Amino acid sequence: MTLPIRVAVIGGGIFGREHVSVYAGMPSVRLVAIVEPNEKRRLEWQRDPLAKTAKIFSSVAEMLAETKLDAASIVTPSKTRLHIATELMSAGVDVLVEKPFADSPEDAQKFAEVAAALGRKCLPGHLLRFSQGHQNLKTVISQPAFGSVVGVTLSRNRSRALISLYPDIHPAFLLGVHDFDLAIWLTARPVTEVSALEHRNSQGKVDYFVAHCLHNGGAISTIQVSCLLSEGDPAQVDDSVSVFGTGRTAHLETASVDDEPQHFGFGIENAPLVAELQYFLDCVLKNQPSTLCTPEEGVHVVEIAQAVLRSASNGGEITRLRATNF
């Protein structure tokens, strides 16, 4: 492969714009296409200077018929991602797929199977693995003096407005996927059992849940997620991670990720996204699979999220997950 790498962004909404902004600032990349089915957004992109090198398409099929590319970010609603990823990988395109892979473990598993069958790179977009603060935490707990990880406690709190913005998405799939992924990354172990409870507001929407996860090897992770911060709160983000080892403990206030107020910004200001997309493109350029975040881990995150929903709907009943290794 020669530079520049030809890249497309599938999905031109808020998060798609983040990806476009980063790619547009990379000298090794030529942004050749943006796919957006919404006609109004397509017209907006045609006038947007960020998209000056890109042609705007209404569908992936239309794009593939006219454009040659090497890699693509899929930043569309989760229910559409499997079909789009399959279409792209079948055409020889490597993909980064925003989290979660899919709405169900069955569809998520197909991502890994299709990628393996076609020999394509398929990177789950678990952004926090690329945050400097979280990478520093991982380094600390990997030291011999820390000992074995016994438990991880994760808390993620957001505004009540998220429920209105995403009324049909359970917080486990909207927010919890970050923490399920951090839990398996920090423990380096898959989850074998889940027990969860949830609270619903007066409109019947889940605004709080807590999940206890047992990992292979005995470590325990506790994940608490809420959409209960009011618009008047000075902080619209309130996150933390604590890791308990047999030798030491470590803590990260992720309300100040990377020692900055948690505001990733757009484009090149979004340092974790820049690092994530650069890593993805390095894998594409060097023709090597991702080792920092694998398709199998992306599948497992969806399995955990589904187990949380199942357990919570049954009053906290223990839900066992299939045996997996990564």
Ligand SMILES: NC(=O)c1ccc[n+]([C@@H]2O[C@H](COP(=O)([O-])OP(=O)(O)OC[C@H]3O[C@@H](n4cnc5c(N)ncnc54)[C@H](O)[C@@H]3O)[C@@H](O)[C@H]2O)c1
Second form
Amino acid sequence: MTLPIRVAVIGGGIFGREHVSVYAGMPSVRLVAIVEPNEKRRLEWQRDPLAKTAKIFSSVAEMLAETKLDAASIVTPSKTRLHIATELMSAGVDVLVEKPFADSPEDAQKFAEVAAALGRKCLPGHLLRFSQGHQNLKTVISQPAFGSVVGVTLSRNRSRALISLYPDIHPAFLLGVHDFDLAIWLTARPVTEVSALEHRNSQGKVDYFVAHCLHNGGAISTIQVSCLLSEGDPAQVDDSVSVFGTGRTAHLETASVDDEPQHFGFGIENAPLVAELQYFLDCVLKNQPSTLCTPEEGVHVVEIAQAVLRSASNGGEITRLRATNF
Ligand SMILES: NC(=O)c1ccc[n+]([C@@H]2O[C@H](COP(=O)([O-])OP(=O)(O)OC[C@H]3O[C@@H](n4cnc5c(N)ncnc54)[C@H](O)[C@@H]3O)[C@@H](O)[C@H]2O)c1
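Structure of the form predicted in complex with this ligand, given the form predicted on its own:
What follows is the whole complex; the chain from before opens it.
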């Protein structure tokens, strides 16, 4: 493959804009297309200097008929992503798929199968594996003095405004997927059993859940997610991870009272999205599979999210997952 790598962003919404902004700043990349079905957003992109090298299309089919490309970020609502990824991979395009892969384990599994059958890269966008703080944590817990991981406690608290922004997405699929992924990455073990409880607000929407996950080998993850922070609370983004080992413990706070909210890109050195997209393009350029985050791990994260929903709707009943080695 020759440089620059020809890239498209599918889905020109809020997070698609962050992908566009990162690609636009990469010297080895030419942003050739943005696909966005919403006409108002398309007009905005046509006037946007960030998109000056890109043609704006209303569908993937229209783009593929006119444009040659090597790689694409899929940043659309989750129910659309399997169809889009299949269309792109069938046309020889490698894809980075925003988290979570899909709304169901069955659809998530199809991503992995299609990518394997077509020999294409299909990287799940599990951003936090590329955050410097989380990578430092992984390095610390990999030292011999840390011993083996006994337990991981993850907490993620967000604004209650998220519930009205994403009324149809359970917080396990919206936010928890980050933590399920961190749990399997930090323990390096898949989950075998889940028990979860959830709280619903007066409109019947889930605004809080807690999940206990048993990993293959015995480690235990506890994941707590809320969408309950209000205007005037100390922080609108408030996350932490603690890892307990047989030798040591380690702790990471990713945002607290006086910190800037998490920032995903815009050219900040080492920002997670810059690192993630750079890694994706390195895999594309070198024709190497992703070892940092695999399609099978993307599938397992969806299986855990689904198990959390099932357990919580059955009052915390233990829900067993199928055996997997990633
Ligand atoms: N990794 C992260 O931390 C992170 C953060 C935010 C969002 N996301 C993910 O990114 C996705 C998009 O989130 P968002 O906040 O940008 O949503 P958004 O609604 O602002 O943008 C989605 C865009 O996709 C477009 N779209 C819908 N169907 C399409 C299709 N078939 N082809 C092309 N475009 C299509 C919509 O018109 C919309 O503009 C979400 O599913 C979310 O999971 C990930």
